[in-house]
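Take a look at this single chain in structure tokens; it is the form predicted on its own.
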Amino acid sequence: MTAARAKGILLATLAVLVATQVQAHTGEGVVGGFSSGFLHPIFGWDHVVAMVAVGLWGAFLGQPAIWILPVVFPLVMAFGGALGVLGVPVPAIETGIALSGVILGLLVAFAVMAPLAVAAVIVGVFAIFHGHAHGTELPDAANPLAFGIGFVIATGLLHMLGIGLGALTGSSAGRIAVRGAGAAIALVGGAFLFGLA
């Protein structure tokens, strides 16, 4: 990926995130459900760091992981969301979400080059926790389908942000910066894990 393309992805993602109306958990119907779902992961730092880390790790792993991991996560997350909406219990949701930040951050920080199948399983397991949390926290007034579409799109944009930042790995200084971002993500995940955030 070229630096210009990465910059374009990063700017487009930021523009969408900034332009969105702040209506989290308040709207009714399709529009309110979509807005609530879209803003839900963006305003939860425990979700943001993990979703950005998926894009960063995919960028480290290169083709085809750079695109497969950000597709696996929202697809499996939608399944986890359905489990949450249906009331199917999944143990240790908050712990799983916090661990996703820690582990995915460490995978980026240490530039772990896992096989694609292993990486997809790791990302998929954590996606279940994130999706279940979104599903169980679904606002009563929101349209569940629109909410789900909103949080899947927001997740994809956060992955794109990670991919855009991950494009910095093309230089040695950029690799150090991305690995540093992975370490910061792991620290944020640790703060959630130990109840400090």
Given for the second form:
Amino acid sequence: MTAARAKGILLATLAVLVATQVQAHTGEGVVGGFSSGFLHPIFGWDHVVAMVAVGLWGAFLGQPAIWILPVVFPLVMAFGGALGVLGVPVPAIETGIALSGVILGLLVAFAVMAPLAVAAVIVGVFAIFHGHAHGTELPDAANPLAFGIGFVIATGLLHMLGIGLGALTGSSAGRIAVRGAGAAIALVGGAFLFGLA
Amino acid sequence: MRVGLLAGALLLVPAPALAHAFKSGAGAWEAFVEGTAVVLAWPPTLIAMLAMGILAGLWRPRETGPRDGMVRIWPFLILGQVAGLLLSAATLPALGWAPHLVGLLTTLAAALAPGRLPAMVKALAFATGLAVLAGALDGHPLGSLDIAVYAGILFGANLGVAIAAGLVTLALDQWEKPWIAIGFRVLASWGAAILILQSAFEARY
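Take the protein just shown as the form predicted on its own and give its structure as the form predicted together with its partner chain.
Below: every chain and molecule of the assembly, starting with the one above.
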């Protein structure tokens, strides 16, 4: 990995970690709907760690999983979101979301090289839980389409962040760092699973 | 990237309801612009057209040349538009959903299997032309609108596909990197996700 690439990844990571000011807006209209949808996955750590883990695992699995997983996830997530919007109940949503962090984190931590189809199914199943949560929690005042566009784009950007960090797997030290990140993701998921977060 | 920004900006334009209300008594130019705006500002038709453009741009047939994807699908797109125009006379209740369904199939094809099945790409081009026209004219029987509105709709329906295909072709020619094509496939998958949600929102509200 070149120094310029490492610098780019570092800058992107810092930009994500910068604290944002509190907003009192209720998500009205197109702009409000978009920002509500965009911020919904980003302000929930249970969502963030799972999205990043998808990118990290894709980077570990290499081609073509590195881009197929981020293609599969938003598609199935939108299906889950549609179920949420239509009021179709899906059991154990919060458990499923927390479990996604645990399982995906462990898959990264142990660098599990699953077949592409298996990886796609695992990622797809968890995507339904995440999508359903976004669809159910759509604010009444928000422009629904703008909200949907916002959360699809935010999810995609989080995957890209994971893929960017996954580029570190090119070096042995980077592989250790990425696997460590996977373990941390599993711990965060576990904290949500057992009600500690 | 540019096509993504453009698509994003256009998608945020407030969407008209199904069975668009066309103004009467406007001049020919206003009617033309109104027709163009209907297909470019309604998310299902816009996404269906952009997805078709991405699919056409990513199809780079070896036998005739890598830039021929759009040229190869264009006759099928126009045939579909003519069929959609004629079908609007039937005023079938399901036509309003045609852009959602065809757009979803096209985005999925662009995201998962672009350029692998030429017959499928041509069939989707026909279906896109039909669905965009039929969806835009939903509730307006053939001949009930000013001729300039029809001209505007046809112009917009070709413009949306051609611009997207042109941008994809340009990007692939300019930067011969595999991630360019992957980026467009990811964009197509985002389009599919947005269409699924849009369908759910329309069904609910």
